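So this first bit is one chain, no partners, the form predicted alone, shown in structure tokens.
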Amino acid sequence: MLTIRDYRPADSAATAEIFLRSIREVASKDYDPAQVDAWAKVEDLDAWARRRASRPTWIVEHDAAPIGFSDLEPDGHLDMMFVHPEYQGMGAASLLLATVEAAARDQGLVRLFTEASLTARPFFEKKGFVVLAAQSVEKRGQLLQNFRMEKSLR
């Protein structure tokens, strides 16, 4: 049984760790092994903390474990939206954007939008988002293609 709650700075730890591991072992087959190595870093754990605690976040559990996370900044941009790789297609991602979308339309925000990687976007798209324009963006000396893509909430 899924449930969604709140993010707590005791989370920080988990969270890491499933952004990691999703890169790691699900985004690694549309990405090469030096994007991945890249991408795959969390230098700063107490940076990491700050960064999920200055907006709404929400993790996502099974069983009262952690096993995905997903945030809002007040823009309407979804920043993070990952789930642990042992947990992949058991709704936890619908269940996290369901929460991030409801979280936005009480804001009275009329779109979300966020940068999908390759992994990520039919799963976007699949939930109504539409492609804006494909990107590439550098991290740590390489270059992964993403996408901009939003979601009309009116």
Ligand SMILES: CC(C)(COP(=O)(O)OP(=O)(O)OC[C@H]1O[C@@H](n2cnc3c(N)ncnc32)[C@H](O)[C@@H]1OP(=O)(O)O)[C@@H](O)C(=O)NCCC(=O)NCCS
Second form
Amino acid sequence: MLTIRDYRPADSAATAEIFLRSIREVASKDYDPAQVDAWAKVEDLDAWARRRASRPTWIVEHDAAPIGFSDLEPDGHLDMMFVHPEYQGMGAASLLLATVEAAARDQGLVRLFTEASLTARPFFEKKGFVVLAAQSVEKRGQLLQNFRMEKSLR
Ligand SMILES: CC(C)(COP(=O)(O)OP(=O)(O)OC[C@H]1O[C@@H](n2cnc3c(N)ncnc32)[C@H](O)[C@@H]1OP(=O)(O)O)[C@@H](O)C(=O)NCCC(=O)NCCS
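Structure of the form predicted together with this ligand (previous: the form predicted alone):
Let's see the whole complex now, leading with the same chain.
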């Protein structure tokens, strides 16, 4: 059973683990090993924890264990959407996105936007996001393709 709750400071290590594993074991089908290595890094867990706590962040749990997380910045930017490799395709990201969207609407935001990976693009398209542009971003010396996408909430 999947449930949603607010992020707590004690979740920082679990979210880092989900982030690293979902890139190494899921997004790795769309990026080459050097790109995966450059992306899947949490060099400073304190900085990671500060970032997660700096905006509303939600945890999806399966049987009370964290299996995914997402967030919402004040301008409508959805920065993170990661689901544990062993819990793909169970609706965890759908539940997270529904929660992010509800929070955005409550705040009166008229759009959500994100930079979707090659892996996540079909998920966001299914949820009503449209691609504004394909782009290459530099991470630790590697170029990674992603897509600027947005969803109108009007
Ligand atoms: C993208 C991601 C977050 C989706 O999580 P998920 O919990 O498996 O998604 P859901 O189970 O809620 O899927 C919802 C729908 O999107 C579809 N979907 C999800 N990922 C998909 C993919 N890669 N390709 C095609 N469809 C996909 C599902 O089939 C499902 O469709 P349905 O409602 O018709 O059954 C997850 O695959 C992930 O963590 N990827 C690796 C990390 C990553 O790239 N994150 C994004 C960074 S921007």
